[in-house]
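Read the single chain below, which is given as structure tokens and is the form predicted alone.
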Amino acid sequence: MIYFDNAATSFPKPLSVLREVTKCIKSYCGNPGRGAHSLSRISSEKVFTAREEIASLFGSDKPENVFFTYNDTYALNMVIKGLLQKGDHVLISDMEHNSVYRPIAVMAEKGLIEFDIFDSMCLSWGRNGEEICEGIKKLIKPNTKMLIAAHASNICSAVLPICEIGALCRSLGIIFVLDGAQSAGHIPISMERDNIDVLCAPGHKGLYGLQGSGFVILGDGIMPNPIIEGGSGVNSLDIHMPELSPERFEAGTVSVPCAIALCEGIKFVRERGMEEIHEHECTLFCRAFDMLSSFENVTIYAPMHIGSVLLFNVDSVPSERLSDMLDGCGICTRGGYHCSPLGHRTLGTPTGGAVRLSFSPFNTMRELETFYSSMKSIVRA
């Protein structure tokens, strides 16, 4: 099996992740913060170490501002619904995933907020941060409270100039929320350097953790209202959630195996080197681009952006049908709209979306040669 669906979830996981998760489940998987016994203490220490690793990787000096979620979608929903109030105005990019677009659009539909979509200039060959920021400025209103942006698209390899966008937001007092779903582990992110107020990311993609894991990092002075209440392990006699992070946001038991896996996944990223990972993925992208460009009836979307994600179509073959045909050849891809109708509209894909290839450091040139051979047989057919 050849796996080119890493933008959905990375596979396989590093052996170091598998070993430590197995050790956790066998040896020390107590309930963190829920007892004075040794297994609870060990689990608490391991979970805090995971917070420290996350904070360090993303340029935060406050591990207590890291809290865990089920995934990136939960992280974004908790931030969006925990910070926005009636009458607020929000800006989102034209490449957002439904994890941002849906909660924002539904809140607007209910009359709670209003929002506008800014142009990421995804299809502009000479785009730059200044031009994108100028477009954002034109949409800002007196009640603009938040800007949410996907750092990297999940359907192509376009990356937003977050440092410039963050600086603009900081100068205007607008909360800058970054969705790191497709960039965390691939592209460096710094809360401080990039003026990020809130970072949301999954644990199971470029950080090589387990499915069912995600996290939020809060900047100084950012404290959402909790949208889930329950046991936190502290102040049990108080009906309200604690005032401080992370307990304010982690109602119920934290998944120790997920935190452990994420911690080990980050260590893998550090050891392999984020730059080396990115360069490898770019090399695979360029080779796949050359292969697909050799076919007359293949369309590649946003080819000017080189990275871990490549989107394409074969004329007259529906994307999900093409993905199914590749699966029959033992190659995992994903067809359709990839939960990003905004992005597909921006790129101009046809009805039915397109096929996505997404790479990881475990993919090889030999796998691409097999993909090319399969594509030749499919296109000829």
The other form holds:
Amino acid sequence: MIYFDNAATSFPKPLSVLREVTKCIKSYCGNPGRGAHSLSRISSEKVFTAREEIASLFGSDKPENVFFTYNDTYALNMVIKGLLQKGDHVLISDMEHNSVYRPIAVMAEKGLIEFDIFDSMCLSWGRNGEEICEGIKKLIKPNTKMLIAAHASNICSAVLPICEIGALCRSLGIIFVLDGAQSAGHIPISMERDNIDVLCAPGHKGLYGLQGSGFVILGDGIMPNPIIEGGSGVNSLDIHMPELSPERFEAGTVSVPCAIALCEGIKFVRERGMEEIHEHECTLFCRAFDMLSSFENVTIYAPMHIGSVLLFNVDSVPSERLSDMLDGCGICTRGGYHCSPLGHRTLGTPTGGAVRLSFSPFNTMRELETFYSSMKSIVRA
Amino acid sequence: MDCIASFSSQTYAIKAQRALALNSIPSRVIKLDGEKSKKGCSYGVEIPCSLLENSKIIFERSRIKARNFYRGDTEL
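Output the structure of the form predicted together with its partner chain; the preceding block shows the form predicted alone.
All chains and molecules follow, beginning with the one already shown.
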């Protein structure tokens, strides 16, 4: 089996992740932040270490500002619904995933907020941060409270110039929320350098954690209202959630295996080197691009952006059908819309979507050769 | 006798313990009881009283805010 669907969930996971999760479940998986017996204490300390690893990887010196969620979508919803108030205006990019687009669009539909979509200039050769920021400036209103942007697209390898966008937001007092779904673990992100107020990311993609894990890192002075209430392990006699992060946002039991896996996944990224990972994925992208370009009836979308994600279609073959045929050859890809109707509209594939290849450090050139052979037989047939 | 620094959550108590450990001050995270836990389920760090003043300096330097300090059951 060849797995090219790492943008959805990375697979396989590093052995170090599997080992530590097994050890956790077998030897010390008590309830963190509840009680003070030995297993609870060990679990709490492991969870804290995971917060430290996450904070450190993303340029924050406050592990307590890291809170865990079930995935990136939960993380983004908690931030969006916990910070926005009636009458606020929000800017989102034209490449947003439904994890951002849906909550924002539904809040707007209910008349709670208004929003505009800025042009990421995804299809422009030689685009730059200055041009994108000029477009953003034109959409800013007196009530613009937040700008949300997917750092890297989930349907092509376009990456936004977040340093420039962050600086613009900081200068105007707009909260900059970065969705690191496809960039965390692939591209360096620094809360401080990039002027990020809130970073949301999943654990199970480029950080090699388990499904069911995600997190938020809050910048200084950002404190959303909790949207989920329940047991937090502290101040149990008070009906309100605690005032401070992380307990304010972690109602119910935090998953220790998920936190441990994320921690080990980050260590894997550090050891392998983010630059080396990115280079490997770019090499695979370029080879796949060459292979697909050899077919006359294949369209590759936004090929000017080289990275871990490549999107393509074969003329007159529905993307789901093509993905199914590749699955029949033992190759896992993803067809359709990838929960990103905005992005597909931007790339010009709003009808039928496309097929996505997404790579990880575990993919090889030999796997691509097998993919190429399979594509030849499919396209010729 | 040991002294206790109380914190807003177990996360802050662990953060405090790690800051102390970096400065070779022995401590342990405990769940507080009685008057120290008026809102229910609170956490603190047990520290030798002889090192309490040093510990306060470390908390301040590390920007870790303790809620209260106790010697036994007496609030300091």
